[in-house]
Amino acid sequence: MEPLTWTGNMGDVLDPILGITAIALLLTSVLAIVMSFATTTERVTVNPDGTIAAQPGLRGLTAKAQVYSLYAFLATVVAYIVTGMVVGWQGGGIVGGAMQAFTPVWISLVVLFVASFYYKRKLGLYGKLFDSTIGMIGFGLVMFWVFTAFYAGIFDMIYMHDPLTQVSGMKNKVPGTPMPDVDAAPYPFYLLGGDNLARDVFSRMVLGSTIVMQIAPLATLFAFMVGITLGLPAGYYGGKLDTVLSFMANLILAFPVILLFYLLVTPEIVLTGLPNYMALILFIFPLIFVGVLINSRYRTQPKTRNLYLGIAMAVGGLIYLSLVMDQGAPKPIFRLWPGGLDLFDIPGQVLIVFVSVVFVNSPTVFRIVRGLTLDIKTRDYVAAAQTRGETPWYIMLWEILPNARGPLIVDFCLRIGYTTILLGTLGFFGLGLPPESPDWGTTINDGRRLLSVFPHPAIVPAVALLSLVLGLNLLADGLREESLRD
Amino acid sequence: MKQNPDYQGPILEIDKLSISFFTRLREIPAVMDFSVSVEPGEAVGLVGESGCGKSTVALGVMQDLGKNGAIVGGSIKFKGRDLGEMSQEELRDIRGNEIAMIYQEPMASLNPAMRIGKQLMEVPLLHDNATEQEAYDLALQVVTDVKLPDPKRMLDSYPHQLSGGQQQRIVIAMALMSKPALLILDEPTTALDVTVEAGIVDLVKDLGKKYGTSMLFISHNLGLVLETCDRVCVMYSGEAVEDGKIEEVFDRMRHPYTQALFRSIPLPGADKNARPLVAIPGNFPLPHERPPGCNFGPRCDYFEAGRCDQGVIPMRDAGPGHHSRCVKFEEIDWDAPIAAATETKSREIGDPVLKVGNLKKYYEVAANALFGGGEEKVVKANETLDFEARESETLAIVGESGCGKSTLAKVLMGLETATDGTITMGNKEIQSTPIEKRGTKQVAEIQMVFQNPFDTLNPSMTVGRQIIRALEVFDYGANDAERRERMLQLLDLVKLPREFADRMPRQLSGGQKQRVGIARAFAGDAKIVVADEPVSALDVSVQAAVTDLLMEIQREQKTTLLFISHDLSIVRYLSDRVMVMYLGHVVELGTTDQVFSPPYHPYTEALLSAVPIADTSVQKKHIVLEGDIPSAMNPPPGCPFQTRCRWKEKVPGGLCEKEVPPVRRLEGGHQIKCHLSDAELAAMEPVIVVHAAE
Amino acid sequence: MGLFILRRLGVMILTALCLTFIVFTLTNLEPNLEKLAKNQANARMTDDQVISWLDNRGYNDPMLIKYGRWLGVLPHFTREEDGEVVYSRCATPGTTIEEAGSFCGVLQGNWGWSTVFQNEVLEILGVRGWQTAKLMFFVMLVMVPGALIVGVLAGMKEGSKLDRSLSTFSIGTTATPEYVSGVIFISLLASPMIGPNWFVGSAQTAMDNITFENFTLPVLTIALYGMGYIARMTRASMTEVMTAQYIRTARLKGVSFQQIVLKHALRNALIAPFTVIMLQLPWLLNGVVIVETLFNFKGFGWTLVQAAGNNDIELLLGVSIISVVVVLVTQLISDIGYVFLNPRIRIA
């Protein structure tokens, strides 16, 4: 079989159009920036019907031209996707094949966007996101990877080759190379080429997203639990407690992250059981958080409280114990819990990665929560709660925390991105996850040695990681802008 | 360089001005069909409640409406030239040079990282091509003119090193640097204490005369406008509703809104039982929900369907130089007595429920908060307070910032514990029982209403939920249904519709939020309610309604109300007894009549003189206090008030600087903390004299 | 002011002690020591032999005592047989046991011996640190002015085209970690396969001779990632200042836009980013390690990787001390600088 070209037959039509629209977009953007430098602030003119007129003159023209070339560019991109979905690799080359592979993702994205757009006025902050172009682009990128991870991880869709199988003759082959034994292969090509161990780069990238999506959001969530549970009392009570906690947070923050990783994420450390001990401490915070949350809310109605608290503690406790107890752990204390009730085990290497990431992130969350608490606790509604004799934890969790949610949600998005970068860093240094793991950091590390000769095995996961983190950052930016409005 | 130095006509002519703001969803008209002119040397007042568009007019004059605002009709002429047609360069030339502006927040309007001298000198350097030395000399002279001590040092300091009053004087100095033809003052004293405000108002009046400047004075305070302006323009919901000479508008008003406004503010003649305030019904319309026809129509007593809700209502002549935007002003009997007011009986005052004896609250603070260490300083927030409050009584606690009234509230509520002395509530001493150690009933009995309506409710919880939570905490009811029923009753009590239970606080207006705050305070059948400036952040017309509500609930529930305020007018209107505080000391305590008539404590005297009163028949003695309120961190020795007291010379032997005066008990339980001799006190003259109606 | 610096110094020393202790503990855990023993003596030692090897060198003493010895506040380990000192940790190759002092910790300038490089730790750190210092100098030279200019330009007119473009650029750079941008740069700009081969994909030659070709990519890679963050901070602070009342005061005083930005806004807007830049430094260490690994530039970060990867305990401890001290000193500078920049905080 012939090797695939990048865009196949559909490229004959679309490639020139893409080139033109891209150049037009670039030119108009530059022009618009230059114009905004050149002219001073002009007055707004008003039409008789009460609407503001579009900016007049050359400047208004460039603005318009920029918008139209953006639309044209986006339309071309959509054309690639749609055509690719229909014709596949046969007519669309590598791009066509990839677009077809992502078909379930495209469908899900369209459904999600149409539904959200339709109901956007009823959906609060999430709905407002659809008023901001930046926010929508970010959300689209993030959801692209979420769906990819979901379909690939759960239904084994999208990717076509096993990420670990090495096919002889495919080592370091360029994108679009046909398989040596086409009939036996699940898919006739390595769409994005083979890596230095002759594995499919495309499939590894797709499955890499599953690993990131499993660890990054969850680790960030745990970091938030720890940060919130410690940051609220530090800010609310102040005094000695604040001094001690802040000192500890600063201690961790002063620690160069990379050094910490090199010290923590090593096989020797796993042998000492330290990650299990840290998990023991860090994972208890969500449990405490939920417990205190329920208790403070229903403290005046003991019956309701006991019921809710009992259910929450039983479920949470089981999950907690399953999480920290490990029948294969090096220290006997972690084998105390009977194996039958130990629902799942996390491999030591993954656990240590998870714990380290939570550990590195939580001091920053702590500082943010502490700052917000210091600000909100001076409000009158907090004083009102105090004067009716509410417990401090009720005030912290029900009066202060809900009103700090805006900045926390924004930071949560940013922090998932940061955690993704950290995971990549770990992979890049070959720490933690097993060396054959398809996660993006490890794959970049594999590919970088032959970078100047065979760039594709490293570039593909690098771009994937970049797009996800960029999406998260844009999403956070959109959320911040929209929550600051009105 | 000044333009048209020989120009003779009006300084500012605003003709049929309309200003709109544009949002993503709609155009929001902020000012509509607004006309006013300012003659040379004249001071014109612009009054109205918040959101009526008065500040937008000022920004329109400055041509600084931001990105979303635009003038959509009419013209603004300055010295005969249309400001809307000027280029940016021409505008820059006029701004700060011929038109200067003074803002509400002095601290925020000065650059924190620039020395004051430099900020002042910038004006002549920009507009008059002055040399560095000339600019400095001018700055020095103007700073002396605004009566700041030690001008050289002032020029060399940063804004944060000055007190609020001093900062506002600097802002005024900056505005006067170029001897502008027009000065726009946007609520220049709202952020300041009353006695400081009096000084600033005095200064502005003097300097206006001295420099021959015309003024556009924007304020929500009718009394202040009366004191400063020659003419006044009343605005309502984006429109001017009435304008004219100040005496005309104040004494012969020809618009129902102006009338309603005057009836809702506590003037010296008002009395909560005999002549209660009349609140304006309804709410201020949102800009995009204005009614057709007259904007005030839905809230107006004289509303007539078919006439008031049709078409555009123009401004019409109502006398020489007097205009009104009312179609019916000729038909209304403007001298008719207030009809709606129902007289109520004064309630019996019962036994004491709260006794405070010799209460002291000291704080220890590090002298240097940021860097810690250093010697600890003791702030004496409350010094030997001694008073009692009875059932069904309203005890007003009056004082300016730093007088210790908020600390007193905290100690009463149990958020702080007393350093010394006793607080007896019921039969129990609670001065050293913090709130967590108080029983549910004890907590429920003493509750608080807060100052800032935008801060008093948790923004992320429904109104009903917040009241129910209070009921839960106070152990009311056996189940959720009972509590919900009680919550709805509480909403009835504060005259809010029951649908409000499921609304979020952001959907409520300021006055409605304050009502919810009151409902929450009464959830546990409070015996004592501490109201910390409950109406000072509300608009005048809403103030009356909330005040009346508090009075009504008090009458029904026999509550003891501790009413903390700095506003003597409202205190005079609603309180039975008054306690005046200054720097942690109670300087005067007595019944309302005793406090408001001589003999006064010198501070009370100055306070009474400082409060602007919107009544042309009132004559006040003019007393302006020198300087600012001393810091509670660093109080003066002897009498706390001695640094600003005008009676100090009358006390022999410099006693005021050496000893804290003893509490003097005069007849009828009237207490004054002063060294003045009985003869001196007896010789004091009343500050406020109400002339008989002419 | 003196008191303030003194207090900060106290906290700083306490932090340094805590951090070095943590590093010390983590590097002296049982498995590490076992590895060390097998590495140094004999790879096929039995467990008993390992224990006695460690015992003989004082590795099995309590952690705090070992830490004290390493720090140089406790006399170092000596082994006596029959009342005679037969082994002293202070005796380096070339000195006899008798000549060796009893204290030989970090405080005495004795930073130990690197098992990987077979050299004095202090010397290695000096050489490698100097290489990294050069790298950092250029990074700062590119990053700080670049970030501040981008931030101020974006923040002075919020919502303008310029703002949107620059903000998108900043967001883009913060989303591109060094290992991504480095990979992209090398493959696009330094690969014979694709694109122009303008630069060299390795910075090995830059250790002796810095040229535009071999040093641009490493510097750019680190600078870009940090730049976006500082630029966003500067922009946020600038937009906040530009909406402040005193800017309106200045505008309505007739000051021109250019003068408003330069005279009124800039100083106020730069107070916050200053702290950020300083606190950015420890975080740049991440970038240094990645870039030095990626571009094969044998500096401080590369040394860290070598030490950690080869269980070189004493070198790793040395690296930790340096990085912790650098971080803490920058924090101190940022605190003091903040006080000087901000006239609102003046020490009474």
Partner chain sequence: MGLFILRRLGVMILTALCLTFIVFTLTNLEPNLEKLAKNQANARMTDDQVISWLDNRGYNDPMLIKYGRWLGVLPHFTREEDGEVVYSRCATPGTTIEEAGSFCGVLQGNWGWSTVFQNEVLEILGVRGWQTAKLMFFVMLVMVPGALIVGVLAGMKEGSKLDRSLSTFSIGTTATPEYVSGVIFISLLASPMIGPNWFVGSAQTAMDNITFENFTLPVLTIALYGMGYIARMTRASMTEVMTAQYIRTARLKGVSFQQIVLKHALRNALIAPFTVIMLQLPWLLNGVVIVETLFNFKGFGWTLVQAAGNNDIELLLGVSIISVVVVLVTQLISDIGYVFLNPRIRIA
The other form holds:
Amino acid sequence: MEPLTWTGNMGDVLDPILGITAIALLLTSVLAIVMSFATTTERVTVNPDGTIAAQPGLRGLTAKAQVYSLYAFLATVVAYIVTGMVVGWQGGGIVGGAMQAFTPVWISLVVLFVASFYYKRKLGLYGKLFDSTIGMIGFGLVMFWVFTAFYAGIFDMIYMHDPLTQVSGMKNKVPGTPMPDVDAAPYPFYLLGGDNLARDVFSRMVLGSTIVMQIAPLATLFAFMVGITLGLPAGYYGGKLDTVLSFMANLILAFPVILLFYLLVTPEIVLTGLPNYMALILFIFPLIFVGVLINSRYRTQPKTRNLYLGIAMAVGGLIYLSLVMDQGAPKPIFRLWPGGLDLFDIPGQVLIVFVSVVFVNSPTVFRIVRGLTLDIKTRDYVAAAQTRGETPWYIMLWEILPNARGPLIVDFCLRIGYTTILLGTLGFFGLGLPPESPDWGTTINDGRRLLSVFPHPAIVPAVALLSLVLGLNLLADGLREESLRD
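To test you: the structure above is the form predicted in complex with its partner chain. What is the structure of the form predicted alone?
So it's only the chain below, everything else dropped.
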């Protein structure tokens, strides 16, 4: 069987169009930059009805040409995706095979965007996001990897080979190389080649997204729960409480992040059970936050409060104990919870990375929440709530926190990006996750040793990591832009 080309038969038509549109976009962008430094005088004309109109001039025509070039380029990219979904690797080569593999992701994105556009006026800040081009692009990139992780992790779709299986003869093979035994293989090609251990680079990239999506958003959410629960009272009450909590936050921030991770993942430290003790403390904050939130909201309705609080504490307590209790933990105290009631089992190394990320991010979130609280607590509506006799926690959670949501949502998106980079850095240094893990950082570290000879095993996960972080940053910019309009 012959190796695959990048675009196959569809490239005979689409490759020249892509080249022309790319050159046009580059030229118009350069011209637009040059024209931005030039001083041009717009020509004013008087319409028959007496109104005055300004003609766009050369600068306006350049901007319009740039927009049309961008639309043409994006239309060509969409043509690659649609054609690849139809013809697959048989007529579309490597690109066609990859586009066909991502078919459920493309369908999900189309459904999501169509529904979001239709109901955007009813969806608050999320709906306003679709008024921002930058926000939409970022949201699309992020949701691409979210859907990829969902379909690959839950339904075993998209990837073609086991990411840990080594196939004889496929070591460091270039993209599009056919399998030695086509009949015995589940898929006849390594679309993006093989790595130094003869594993499929494409499948490892896809499965790597599941690890990133499992750890980065959840770890960031837990860090926000810790930071909000401590930052609100520190900023609202001030005094000694603020001094003590700020000192502790500054103490943690004073440590270099990588050195802190080295200390936490050292085998001698792990055997002491320190990560498990940290999980015992850090994971209780979401439970505290939810409990205080419900109690402050329904404090005047005891029956409703007790019902909601009981349900939340029962479910949250079960999840909490399942998180912190580990039958393989080095200390007996973490094996007290019956295995039959353990809803899920987090691998020890994943727990260490998760706890470390929460521990590192929490002080920064604390400082942001504290600063916002110091500013918002001086507003008139907070004074009005105090005059009504509202409790301090009600004011913090239902008056101050909602009015701080804009900066916090933006920071949440950015912090997921930072966490993703941090996970990649940890994998690159071989910390935390097992060496055979397909996470992007570990894969980049494995591929960098032969980067000058076989670059594809390192470039593929690096581009995936770049696209996700870029999408998160663009999404944060879009949310910031829309929140400032309110």
